[in-house]
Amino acid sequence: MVRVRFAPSPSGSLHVGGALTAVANRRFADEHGGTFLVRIDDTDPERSEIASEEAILNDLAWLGIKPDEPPIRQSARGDLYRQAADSLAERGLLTEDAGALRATTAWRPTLIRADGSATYHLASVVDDGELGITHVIRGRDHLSSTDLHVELARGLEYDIPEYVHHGLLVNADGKKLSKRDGATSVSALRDGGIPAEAVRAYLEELSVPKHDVQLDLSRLERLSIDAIAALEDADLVGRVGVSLRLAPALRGARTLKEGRAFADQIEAVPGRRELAEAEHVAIQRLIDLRERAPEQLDRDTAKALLREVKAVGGNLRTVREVLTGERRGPELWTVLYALDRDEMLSRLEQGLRP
């Protein structure tokens, strides 16, 4: 039964290139009807860090991505790693270095540190073994530690997984990803309003790269505005934090942080504005209309309003601008559909006082 796995280490939070082959293992798992572990990579207690780890784990919960098994935590299972060391050091397979002990291999990496503690290459495999993990799939700046992974794994007399590397997620210049690339890390892109589904969607369409690929961020823009207009209207409100009216002038948003701010733009009172001569008739004609029209507009009567502004030649961008303050925003009937009756004609009257 297929077996795999994602090891973090809880060192900062999770990278996109991390949540990458988590997506990556927990498909082939789903794929192949077998089961998805999460190991927590913490042997080095100067690295490692309790809220890192919340923190991971909260991503990949984010992104959908659940262990069949609960989480392990490499720093309980010490015991296990030693009584891995002895046995590679029976078959010769260790020497003593200044209290710690190395691989007799052309590298001579080490396995246990002075402190007793095992290093990434030891805990990894003995962990692998013993958890029956059946593939590898993993980042290919792991690579060049397959070889030795595969020795040790020989030596420990495990059945060794197959071995998948995949390529990395890179910057313009191909480069490993850095905080000067802009939004990198899961948490980065949830707080600029990316819904959970565009990510996963991005990083599904990447499967299993086998070169390196170019973080990019305009696709994940545009899976995010494909994911915004998917979701349900109570879905999406609830996310951004606004009443349900308001769920049309969310729909054009690029992110859930760009609706919340053409949310604030129609709730907000605008300042005033003055208005030269020829735009009264704009703001004129829709009061005209508006006091007719029911308590609660409705979208087609909201939509036919505008069509009947703009039929004797009202300025669109002038009404706009009464209602909001602002230039740009939400297609302008969401704005007329979401501003009850008193308080649409109130914005429209302040913009005819002299």
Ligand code: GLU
Second form
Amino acid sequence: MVRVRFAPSPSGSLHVGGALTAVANRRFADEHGGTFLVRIDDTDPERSEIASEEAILNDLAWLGIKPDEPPIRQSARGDLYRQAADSLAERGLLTEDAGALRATTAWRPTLIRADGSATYHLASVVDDGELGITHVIRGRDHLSSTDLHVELARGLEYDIPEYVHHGLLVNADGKKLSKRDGATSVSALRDGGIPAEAVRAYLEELSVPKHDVQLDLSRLERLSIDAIAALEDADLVGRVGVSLRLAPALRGARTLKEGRAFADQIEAVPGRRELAEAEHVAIQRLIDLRERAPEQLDRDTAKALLREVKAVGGNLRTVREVLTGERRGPELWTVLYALDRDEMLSRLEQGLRP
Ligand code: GLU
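Any chance you could show the form predicted in complex with the named molecule after that form predicted alone?
After this comes the whole thing, all chains and molecules, with the earlier chain placed first.
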């Protein structure tokens, strides 16, 4: 029976690189009808924050990654680690050094600190053993710990899990992503308006990379466009926090954030745009047509009105500027569709006022 785990250290928010590991583990469990666990590696009290733990669990949930059992916290399992240290000591696999206990291997890494707390290496091996982890899937930055982990697991008579180390997500210089590289945390992508489905799809696409891969923000944006296109109207407007009438206007947005900006353009009453004499005819024509049309336009009528404006030589950019105060934005017919009659007329008439 496959059992895998994602074991974040709660010392910051969930990074896309960490999310890649989480997604790879979740998928592996699903493909094998196995169990996926989340383990909070909070053995280092100075670097562990409860807020970070909550943020990580929240980001995982946002990505649709659910653990099959409640998360486990290493800080609650100290006794287990000390027992394990005792049995390693009985076997002569530990040596004492200034109050700390170190493994008797070439590096002599610390397993138990002088204050009696376990370090990541021991805690991780004990937990993987006790939790019956069959496959450890993690970033290749942990490759160098693996010999030690196998040795400790042998010493503790645990079944040795299979270790799989995936390539890391890196920046354009091939370096591990850091804060300096911009939106590289899951929450930053969310704040940037990338839907969860797009982030998840991107990470699924990367799968378990053998080599390091450069984070491809343009690919993420492409997937964001696809994800937005696949959302039902009600879901889309719900995520942006606007009414259903704005759904068509949101359709051309590349991110939910851009969708929000499109909605803002329509919802905010624009400043007055002085019209040149030659522009009056088209705007007056639109006023006449809009007065006669129903309170709310249907899609075809909204498009038809714009055709009429063009037919009298009107410039659609002028219409956009009068209605939104902007030169670019959502498809123009969607602006007409979103505005009710009074609001649209008041913006148009404002344009004509001397
Ligand atoms: N807490 C470690 C990390 O966040 C986990 C490493 C492992 O998967 O064993 O990198």
